[in-house]
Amino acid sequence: MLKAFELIRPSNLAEALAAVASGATPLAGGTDLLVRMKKGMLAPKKIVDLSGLKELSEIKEDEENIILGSLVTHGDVVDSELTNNYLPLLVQGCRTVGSPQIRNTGTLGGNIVNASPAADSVPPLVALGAKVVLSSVNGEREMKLQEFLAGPGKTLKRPDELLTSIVVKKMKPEERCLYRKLGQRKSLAISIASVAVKFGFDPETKKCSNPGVAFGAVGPVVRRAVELERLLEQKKLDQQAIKEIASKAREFCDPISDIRASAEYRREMCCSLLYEALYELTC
């Protein structure tokens, strides 16, 4: 049973930031917060409902970037012409999130602030070098998403801040990408392991450029595998090179064993997922 709380419905971002500064807990899609409250894990005295802030629900572009408001849902990403044109890797990740109901309710901002290593939207965003914008009554600050994630359930967001937008550089038309996820079933599954890969590729020389690789659910946080990216740039990506590079994936994982999979199984699956992704993107 939920404990009584004060509900604040701001009419603009300034009011929302003031509420957060006063100690109110932000409510976006509620797919995580409400579950925790019902289980008695959280009992906030004040909640600020962000759902009425249209400025946080927009997907916009400038010359180089796509700017996603923190209230943009996974379903919005899947349906948006802008993200399909310029961020297809993120679209692939968001398409695997939960059920249609969850995709249409859960928000990107909530998924990021929740800081689950198994979040499906986060590996694509990290592989794409996304940045987050954090706002408070004192102003804004911007940082790389990879740096923002501090551990399972932990971020560098201050108590008086809201994550207000995610800024992602547009992918180039010639860049290829793939998100691969392993779960215990085909749908509604939490990732056992996942990988997001993107790069430019010349089929004649079999060389790639500007690679991004990030693994999910195999470490405390989602991180880019920078050394694997260097190998991808250095090698001619024939079948032998793909096999060699994929075999090194286990070195960039720090998984745990839990009810869904052992640590060793996750390491092996990272190799398999990366091999499948590289093979499909280049062969």
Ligand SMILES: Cc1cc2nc3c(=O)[nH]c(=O)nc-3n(C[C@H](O)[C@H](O)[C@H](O)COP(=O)(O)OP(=O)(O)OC[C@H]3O[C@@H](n4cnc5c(N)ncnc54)[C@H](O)[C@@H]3O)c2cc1C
The other form holds:
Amino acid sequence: MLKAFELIRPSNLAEALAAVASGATPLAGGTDLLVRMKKGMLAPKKIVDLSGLKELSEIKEDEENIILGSLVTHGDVVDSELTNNYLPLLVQGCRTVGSPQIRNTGTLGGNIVNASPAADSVPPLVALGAKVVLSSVNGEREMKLQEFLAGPGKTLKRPDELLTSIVVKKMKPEERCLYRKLGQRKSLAISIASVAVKFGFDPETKKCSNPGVAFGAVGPVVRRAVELERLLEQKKLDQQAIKEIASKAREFCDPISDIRASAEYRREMCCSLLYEALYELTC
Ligand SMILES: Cc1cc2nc3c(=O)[nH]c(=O)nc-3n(C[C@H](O)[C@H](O)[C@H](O)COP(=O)(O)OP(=O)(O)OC[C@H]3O[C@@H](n4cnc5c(N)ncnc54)[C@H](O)[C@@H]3O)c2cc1C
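Next up, the form predicted together with this ligand, please; the one we just looked at was the form predicted on its own.
Complete assembly follows, chain above in first position.
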């Protein structure tokens, strides 16, 4: 049973920031937070409900970037013309989250701050080099999402901060991308391993440009595989090169064994997922 708590319903961002500064725990969609509270893992005394803040629920663009408010839901990402046009990799990741109910309730901000290594919006965002914007009563700061993630369930967010938006460079129309997730079943499954890949590709020369690769659920945090990206840029991506690069994926994994899979299986699946992704994107 839930323990009693004070609920604050701010009418604007300034009120929400004042509430977190006074020690209130942020509530967005509640699909992670309320589960933990029901299980007795958390018992916040004060909660600030962000769900009414329209200013954090928008998807906007400027010349170079798509700016996603932290309250944008996975369903919003799947449905938005802007994300479908400019961030198809993120759309693919969000489409695999939970069920329609979870996608329409769970937010990008909650998915990021919850900091699960298996979060499905995060590998696409990390592969795309996304930045997070953190706000407090004292102002704003911005950092790379990859650096923000500090460990399972841990981020560099200070208790008095809210994640207010996520800034992602627009993908180029010619860039190809794929998010691959392995779960114990096809839907409503937490990732055993996942990979997000994007790059520009010239089918004539089989050379790739501007690659981004990130793995989920195979280490303490979602991790960008910069060394694999370098190999992708160096090699002519024929069958042989794809096999070689995919087999190196195990070197970038540091998985654990848990109820879903053994560490060794995860390591192997990392290579298979990357092989499948590279094969589909280049053939
Ligand atoms: C049945 C089920 C299936 C699921 N399946 C998947 C899945 O397939 N893939 C997946 O990735 N996830 C899955 N999840 C997890 C969850 O739905 C997502 O992580 C979701 O995006 C969390 O967002 P939320 O808005 O519900 O976060 P909340 O539960 O509201 O918050 C999560 C955490 O983030 C903090 N927080 C939220 N917003 C902010 C903010 N703006 N600033 C600062 N802190 C903030 C909260 O205080 C809390 O600690 C599943 C959950 C359930 C219950």
